[in-house]
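We begin with a single chain expressed as C-alpha cells, specifically the form predicted alone.
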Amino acid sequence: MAASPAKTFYIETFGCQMNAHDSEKIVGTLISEGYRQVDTVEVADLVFYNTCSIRDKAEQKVFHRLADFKRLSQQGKKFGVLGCVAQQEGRRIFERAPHVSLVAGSASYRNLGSMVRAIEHGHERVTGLDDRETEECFETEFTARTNPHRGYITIIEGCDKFCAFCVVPYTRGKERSRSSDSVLVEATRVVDAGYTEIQLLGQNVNSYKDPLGKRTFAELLAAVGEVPGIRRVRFITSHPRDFGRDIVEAIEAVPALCDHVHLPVQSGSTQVLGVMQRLYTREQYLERIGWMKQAKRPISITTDVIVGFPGESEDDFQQTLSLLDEVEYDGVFAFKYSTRPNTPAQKYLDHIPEQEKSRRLAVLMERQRAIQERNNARHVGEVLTAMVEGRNETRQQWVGRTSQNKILNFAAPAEARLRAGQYAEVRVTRSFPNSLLGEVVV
C-alpha cells in the first residue's frame, strides 16, 4: 500500500531575533508532529504567520497578508496567526479573518502540538492566549536550527518592566526563566550540532533568575562560555536596571564572552525616562557605561533610542544628543515614537508632530554617523578575528563579524576554502560608518 503524503506547512516570520528563534522551535515541533516544511503558501496544508507588534500598524500588515491568501482557504488550507499580534488581537482575528483556524501567543507555544492536532481533528477555532498566566517556558528538543553560523538559546521569556511605550509585557507574558542546568544542556546540544557561537536571548536577558537558584545571569554567561567547543557567546537584550558590574567582570574573565553589550537607553533625558517608566535615570545609566569603559578589554556598546516621545522637549532631545557624544556608541537603532495598543503612552496627549519627529531622527542619525566614522577608523591596521557569515558574490568579498559585533568584509584567496561558521584573521584596511574592510592574513 502506498504511503500517505506528508502533511506540509509554511511559516513566515516577522520581527526580532526572539521571533526568529521561536520559529526555529515551532518548525521543529511541527516536524516532530509529522509535518514537512515547504517554501510557498500554495503547496502548504498549514500556513502560519509568526507576528510582531513592536512597529506601528503591524496588525494591519498581518490582516493584509491574510486577505491576500483568503482564496486559498477554499482549497482546504488552514491558517494560523502566532506571536505578538495574535496575543494582542486575540479572538478578534477570527472576526476579521474567518478563514483563520488558530490564534496563539508565544506564551502558549508549549501546547502547539496539541493545538495543531485539534485542527486536524476538525476544530474550526483553536486558541492559545495565556497572556500573563503561565509560569512555563517554551522548551523543546525539536528545534530546527536554520542559522548557518549561530545557535540561539532563549533563557528568559516575557517582561515585567511595563515601559510606557511597549507592548511586550502584554503580548509575551510575565518574566519566566529556564533553569540554568537546562540552558547548559541545550548549549551542549548546540555544540554537538556544529555551532561554535551561541546567542542567549530574552526580552530582558539580564533579568534572568534561575528558578533553582544555582546561577546568576553573570554566572550562567560564564558557564556557557566555558562549554567545550564554544568560541563566542553573545546575549541580547539587556535592561539597564538589571545590568550589574558582575556582567562586565564575567566578560573580562571568560575569553569566549564577546566584548559587545547592547544596552538600550531610549532617551538621554531623566525627565523623559521617568515618563517612559524606564526605572533608571541618566546618571544611573552612565554609571553602567562607566563600568564597561573601565573594563580590562574594550567593550563595544550599542543602544536603542526613541525620538519624539510624547512631551519630549527640544532640551530633552539635546540631552539625548549629548549622551551620544559622551558614550560614543558603536551603533544606535533609532526610531520615531509610534503609539502601540494597550500601552500607557497611548493615552498621553502631548504628542510631537510627525515632521518634528522626522527632523529629530535625521539630526540624531547624522550625529551618530560621525561618531561611528571615528570609532571604526581606529581599527584600521589592526588584525581582528572575524567569524564568516557568508559571501557577497557581487563584490567578491567574504562577510564576517568581529567579537565586538562589527561587520568586517574582506578578501581571501580561493585556497582559504572559507565557509559560514569558520574564523579568519583579517587585517583592517579601510573603515566606513557601518562596517570595516580588510584582507585575510595568510
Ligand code: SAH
Contents of the next structure:
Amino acid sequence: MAASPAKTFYIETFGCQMNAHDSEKIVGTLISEGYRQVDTVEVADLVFYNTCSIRDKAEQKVFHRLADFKRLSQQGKKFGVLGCVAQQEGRRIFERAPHVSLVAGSASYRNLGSMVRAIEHGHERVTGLDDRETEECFETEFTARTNPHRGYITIIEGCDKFCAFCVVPYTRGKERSRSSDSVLVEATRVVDAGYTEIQLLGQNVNSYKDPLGKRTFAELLAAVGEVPGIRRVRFITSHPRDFGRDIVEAIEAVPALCDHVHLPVQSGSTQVLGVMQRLYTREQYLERIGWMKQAKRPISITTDVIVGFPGESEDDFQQTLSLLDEVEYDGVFAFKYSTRPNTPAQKYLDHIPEQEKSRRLAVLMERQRAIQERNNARHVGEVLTAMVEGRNETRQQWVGRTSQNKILNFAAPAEARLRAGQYAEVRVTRSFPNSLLGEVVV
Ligand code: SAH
Ligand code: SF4
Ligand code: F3S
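The form predicted in complex with the ligand is what I want next, because the block you gave corresponds to the form predicted alone; please supply it.
So here's everything in the complex, that chain up top.
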C-alpha cells in the first residue's frame, strides 16, 4: 500500500450547490497535487474556505472563521479564501486578514494547482481574480465526488441577469455554457462512478445555450435522463424568464427527470419585480406555474422569496402572500433583503426597518407552513419511491427523498440492508410540514 501523502488540507464550504460542487473539484485538484484531506483545521497544512456572499450574514462567517484560527498561522499553516467573497473583496481580504496567503474566485480555479504551488514556495499574496470577461469553465478530470448519492454536473456558469439585489453576476462572472456533448460524457462518467442520480447545476440552468448549438436545455435534460444507468435527474436553479414549456414536456416524456422544479419568484408584486429587474411580471410567472400544474404527472414546485426589498409596501407584501396561496408551493426559501456591495439596489434609499422585515418573514413562513401541511397530508397512504440518503440512528430511521424532492423518513427491517444511493418503495403513514414518514413495503 502506498504511504498516504504528508501534505494535508482542510476545506469548509458555505453557500449554494454550485459551491458544494466547486469544492468537490477543488478537493480533487488538491489530491492530484499530492495532498490528503483532513477533518480539522488543527491538523491541516492548508486551510481553505469556499465562501458565499449572497447575504451579509453568509459573508461574515468567513471573517469569523479567519479570526478564530488566526493564531494557528504562526505554526506555518496557510490560509486560502476561495469563492464569492474572494472574488467580491479581492485583495482587501489580505488587509483584513493578513494571515491569508491565497484569494481566488471561481473563474480562476483552473489555475488552482499553480496557485497552490506558489503558496508552497512561500508566496504570501497569491491571487486568482479573473473578472467577468473570462470565457473559461472549470472542467477537471480530478473531481472528488464526495456526495454519497448524488453526482453534480455544472452545465452553465456565471450569470448575466443582473437582478438589482444580487452579487452573483459580479462574483461568478459572465454566463457561459459547456457543450452538451461534454455534459453527456461527464454524465456517463458519473454513472461509471456508481451514481444513479445526477443534479445539473447553474445559477440559471435553463438559460443554457449549447456553444455548439446541438441541444436546447430541454433536449439536454432529456438526453441526460436517457443515459443508461441514470434513474433520477434534478436541475437547479431555473429562472422564470427563460422557463419554456418544453421543460415541462421533457419531464412528462422522460421518466428519469424528477417531478420537481425550483422556480424562484422573489416577489408576488409586479411593481417590486420591476424594481428588482427580474424580467417577468406576476402574470408571466403564474403562466409558467400553470404549465406545470397542467402536466401529465404532478410536478412539485418550490421557490425563493425576498421580503423587505427597498420600497416593498404592505400591499406588495400581501401580493406575495396571495401568490403563495395561489401556487401552493411545496417549499419556500424566504430571506430578508440584505444590502450587497456593488449592486444597483445598494443605492436605493427607501429601506424597510429590520424589525418590519422580520415581521414579514415570520408572517410569510407561518402562511407557507400551513400550505405545506395541507400538501404533504395528501401523500398519506401513497407508496412512493425513496432514494436512501442516510440513516438517523437516534430515531432508528432511514432518511430518504422522493422524486418530488420531499424528505421521506422511514423504517425498514434490518434484512433490507439499505445504504445511501439505494431505492426503496415506502408507504407514507404520516405527514408533517417539512417531511413525510413511512414504512418500507416488502
Ligand atoms: N439564480 C437564482 C438565485 C440565486 S441566489 C435565481 O435567479 O433565482 C439564491 C437566492 O438568494 C435568491 O433566489 C434570492 O431569493 C436570495 N438572495 C439573493 N440576493 C439576496 C439579497 N441581497 N438579500 C436577500 N436574499 C437574496
Ligand atoms: Fe442573481 Fe438574478 Fe442572476 Fe439569480 S438571475 S444569480 S438572482 S442576478
Ligand atoms: Fe453564495 Fe456565490 Fe452561491 S454568493 S449562493 S456561493 S453563487
